[in-house]
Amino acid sequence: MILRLAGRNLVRHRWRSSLTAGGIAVAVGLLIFLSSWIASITNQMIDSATEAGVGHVRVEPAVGDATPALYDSFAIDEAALASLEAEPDVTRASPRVASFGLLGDEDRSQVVQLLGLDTRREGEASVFARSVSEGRWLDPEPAEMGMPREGVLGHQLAELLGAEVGDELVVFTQAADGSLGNDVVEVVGRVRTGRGDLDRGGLLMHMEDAQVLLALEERAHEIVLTTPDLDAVEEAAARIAAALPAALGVDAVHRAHGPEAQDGVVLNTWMELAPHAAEMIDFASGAWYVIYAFVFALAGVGIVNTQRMSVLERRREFGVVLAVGMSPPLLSAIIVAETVLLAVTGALLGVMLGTAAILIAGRYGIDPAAFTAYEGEMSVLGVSFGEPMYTSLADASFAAPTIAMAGLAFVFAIPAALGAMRLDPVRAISGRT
C-alpha cells in the first residue's frame, strides 16, 4: 500500500518528480561513464608501465650499487624460460636486450632506445604487436642473413626521421666487447605503445639480430615476466624469486640493487621499478571517490531541496489525511518511500544514460587532447595520450552508483518525513503552518 501510494504521489507532480529523477539520472549516469573512463585511463597506464616497460616483475643481473652497463647481462636458453614459463605465476617469460645507438641515413639520424624482442614470446598479442599504426609488426623468425634487419619504430622517431614503411636505415651501436656494432635495418612498421620514450625514440628488433649487433651471443639483460593476477604481484614475486635459483642457475636472488646485490640477479614488481606510474594510478582511485562524494552531494542537496519543498507546498493535503486517522508513522513512511522509488527510476535512467554514453565513447573515443589547449601528443609520468581512449562496458561500474543513490536517497529523505510527523492537523489546514 504504501509504494502504491508514493507512485500515485509521484504521478500527480509529474514536472518536479521529472526534474528530480533528470537530476538524478544525470548524476547516476555520469558516474558510471566516468567510472569506465577512468578505469580506460588507468588500463592505458599499467599496460605502457608493465607489458610497454618492466612487465609485472623484471629479472636483471646484480650489479651492486652501479649502473647497469651494456656488458651486465647474463646467459639464457630455451630450457631456462621454459623453467620459468612452468611456474604457476608466471605466464609469460620474455629475454630482451636493450641498448643506445645512433639511426638515420645520409640526410638525418636520431639517437634510438634498441629494444631487442623474443617475438616469438611477445607474440601477436603483445602491446607491441597490438599498437602498430602503420605498417606491420616484426616476423616470428628473423631475416635471413645477408638480407636486411627489421625495424619498427617510434611513430614520432619515425617522423622525426622522415621514415617510411619500406625505407632502409643504419644504425651504429657500442657492443658489448668494446667494438663498433653497425646493420641496416628496414622498417617494417610504426608503433603507439603509449610509453614516450618508446613512442619518440624507439627501435625495436628482433633479439637474435640485436644480440648480434650488440655482440651479446645468447645472453640478455633482462628477463620481463608477467603474471595471472596483477593486484597478487607481490606475492607472485616471491614465489618467482625461489625459483629463480634453479631456472636461471644462479647463487643469488636480491630484491634491490645495492651493495649487498654484487652477484646473482636482482628482482622487483613493477611498482618498484615505476613507482611514479604507481603513485599516479593510486591518486587515479583515490580521486574516483572523491568524485563520488562531490556529486552525491549534489544529488543530495537536491533531493532534500526536493522533498522539503514537497512536504511544505502539501502541509494542507498532510494534515487532512492525519486528521482523518492516517498515523504519523505511516505518513513518514510514504514519504520515504516516494524519495526512494524516485532515486531508483531516476537511477535506472541514469544506468541507461551511462551505458549509451559509454557504447558510444567505445564506438568513436575520446580524444584527450579536445580538454586541453595543447595540441599534439600529451604525456603523463611517461604515458602519452594522442591517441583517443576508448570506453568499455566492462569496466564500469553499475552497480555502486545505483546502490548508493537509492541509499542517499533513504537518508536525504528522513528530514521531510521528520518534519510531516510533527505537523499539527488543525494548524496544517487552516494554513497557520
The other form holds:
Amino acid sequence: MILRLAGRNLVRHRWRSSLTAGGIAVAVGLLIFLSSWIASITNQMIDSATEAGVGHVRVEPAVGDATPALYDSFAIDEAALASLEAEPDVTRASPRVASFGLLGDEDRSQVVQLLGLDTRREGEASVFARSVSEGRWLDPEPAEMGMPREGVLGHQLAELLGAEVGDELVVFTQAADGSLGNDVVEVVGRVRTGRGDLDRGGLLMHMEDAQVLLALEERAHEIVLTTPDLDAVEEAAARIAAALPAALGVDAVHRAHGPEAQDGVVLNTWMELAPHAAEMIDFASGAWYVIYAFVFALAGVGIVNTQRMSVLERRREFGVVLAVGMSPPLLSAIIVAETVLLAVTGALLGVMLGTAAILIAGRYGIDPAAFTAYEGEMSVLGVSFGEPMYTSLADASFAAPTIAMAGLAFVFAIPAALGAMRLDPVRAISGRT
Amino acid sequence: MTSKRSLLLASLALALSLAAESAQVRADPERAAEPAVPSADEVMQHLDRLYRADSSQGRVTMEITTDRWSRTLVLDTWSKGEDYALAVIRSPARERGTATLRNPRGLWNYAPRADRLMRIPAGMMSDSWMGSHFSNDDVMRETSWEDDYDTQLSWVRQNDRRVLRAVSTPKPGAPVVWTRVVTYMRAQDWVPLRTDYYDGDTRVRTMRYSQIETVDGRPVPTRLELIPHDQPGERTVMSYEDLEFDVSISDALFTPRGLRREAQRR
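What would the structure be for the form predicted together with its partner chain, given that what you showed me was the form predicted on its own?
Zooming out: every chain and molecule, the one shown earlier first.
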C-alpha cells in the first residue's frame, strides 16, 4: 500500500517527479560513462607503460653507469625462457631486441625504432596485435628465407613514408659487429599502440629477423616479464630476482643501473622504469574519486531541494491525511518510498543513458583534440591523446553509481520524512507554519 | 672636450700599435719576408678539387676502430664534377655491393641483398657513413669549401715551419653542422695537413692528412685519419690504394642502373 500511495503521489506531480528522476538519471549516466572513459585512459596508460613498453618487470644486461647500447645484450634460449615462465610470478617472458635504423625506398626514408618481438609469445593477444589499425599482425613464424621480412609500422611512420599494407621497403641499420645490416621489409600492417615513439617511428619485426639484421643471433637486449597481478609487482619482482641466476645463468642480479652493476643483469619494475606514468595513473584514479564526490554532491543537493519543496507544497495534504487517521510513521514511510522510487527510476534511466553514451563513444570515439585549438599529435608521458579514445562497456562501473545514488536518495529523504512526522495537522490545514 | 680626448687616445693607440708592429717585424725577419696571404677563393677551390678534379676513380681501404670492434672495408670510389659520386663496398663479404650514390637528384644507399635503393634525407649528411667516423658528407663531398663557408686565411708557424691556416665559418643557410672548421695547409702547395672541426668552442674531431704522394702530377695526401675527440681511442683511417684523376667516366654510372651494375660486379 505504501508503494502504491507513493507511486500515485509521484504520478500526480508528473513534472516535479520527471525533473528529479531526470537529474538522477543524468548524474548516474554521467558517472557510468566517466567510469568507462577514465578506465580507457588509465588502461591505455598502463598498457603503454607495460605491455607496449617495459613489461611489468624488465631484465636487461648490467652496464654500470653507461646507457645500454646495441652491443649490450645477453644470450637467450628457449630453455631459459621456459624456466622463467615456470616461475609462479611470471605469466610470460618475452625477449626483445631494439635498435635504430633507416627505413624507406628510393623516394623517401625515415629513422625508425626497430623492435624485434617474439611473436610466439607476443601473439594475437598482445597489445601490439590488438593495436593493429590496418592490415594484420606479424605471423607467429618469420617469413621463409629469400622472402621479404614482415614488418608492422607505427601508423604515423607509415603516413610519413606513404607506405601502404603490401608495400616493400628497405631497412638499413648498424649491426652489433659493426657491419651494415640491410634487408627488404614487407609492410603487413599498421599499429596505433598509444605509445607516441612507436606510433611515430616504430618498425615491429620478428625477433629472429631483427637478430639477423643486427648480427645478434641467439641474443636479446631485454626480457620483458608479465606477472599475474600488477598490484603485487614489487613482491613478485623480489621473488623473480631470486630465480634469475638459475634461469639465465648469471652471477649477479641488480635492482638498478649504477657503478656497482658491472656484470650480470638489472631487474626493474615498470613503476621504477616509468615513474611518471605510474604517478599519472595514481593521479587519474584519485581524480575519479573527486569527480564521484562532486557529482554525488550536486545530485544530493538536487534531491534534498526537491523533497523539501515537495513536503512544503503538500503541507495541507499531509495535514488532511494525518487528520483523517493516517499515522505519522506511515506518512514518513510514504515520503521515503516516493524518494526511493524516484531514485530507482532515475538510476535505471541513468544506466540506459550511460550505456547508450558508452556504446556511441565506443563506436565513434571521443577525440580529445576536438576540445582544444592544438592540431598536432598530443602525447602525455608516452600516451597518445591525439587519436579518438574508445569506451567499452567492459570497463564501465554500473553497480557503484546506481547503488550509491539510490542510497544517497534514501539518506536525503530522511530529513523530509522526519519533518512530516512532526507535522501538526491543525496548523498544517490552516496554512500556518 | 670629450671628442678631443677621444681623438687623442685614438692617436696614441695607433702610434703604439705601429711601434709594436715595427718592433715585431725587426725581431722576426722571416715574418717580414712572408708572402702575401693567397686568395681564400683560390685556396678553397683547390681544397674542393683536391680529391675529385674533373673526375676521379680510386680504391680505398677504410679501417674503423671503435671500443667495441675493429673492421676494414675496401671500397671503390668514383666522382665526376661537383655533383656526381659513387662508393661501392667490395669487402668484407657481408657488405659486398653495399653502395652510396650521389647525383643532382639526391643521395641514396644501395642494399645489395634487397637490390633496392633508399634515399638518404638531406638532414643525414652529417650522420655516420657505413658505421665509420666519416660522415656521408665527408665521403660523398656534398658540401663545398668555396660555396658553403666564409674563410679567413693567415700564416702561422707549426713545428718551425710556416703553414697556411684557413678558418672557415659556415655561410648562413649552409647545410653544415660545424660552427667553425680550421684547416692547416702546406705553405707551398696548399696540401692539407690537419683539419679541426668545432662545435661552439669545443673541438669535436680532427682529420689528419699524411702520406702525401704525387698523383697525376698533383700532391695529394693518401692517408686520412679521422679522430673523434668525444670517443677516446676510436678512429677511422682511410687510405687510397689507388687514385686516378681526370679519367673518362660515363654519366650513366651515376644512375640507379649504373650503380646496380657496378655494385653487382664481382
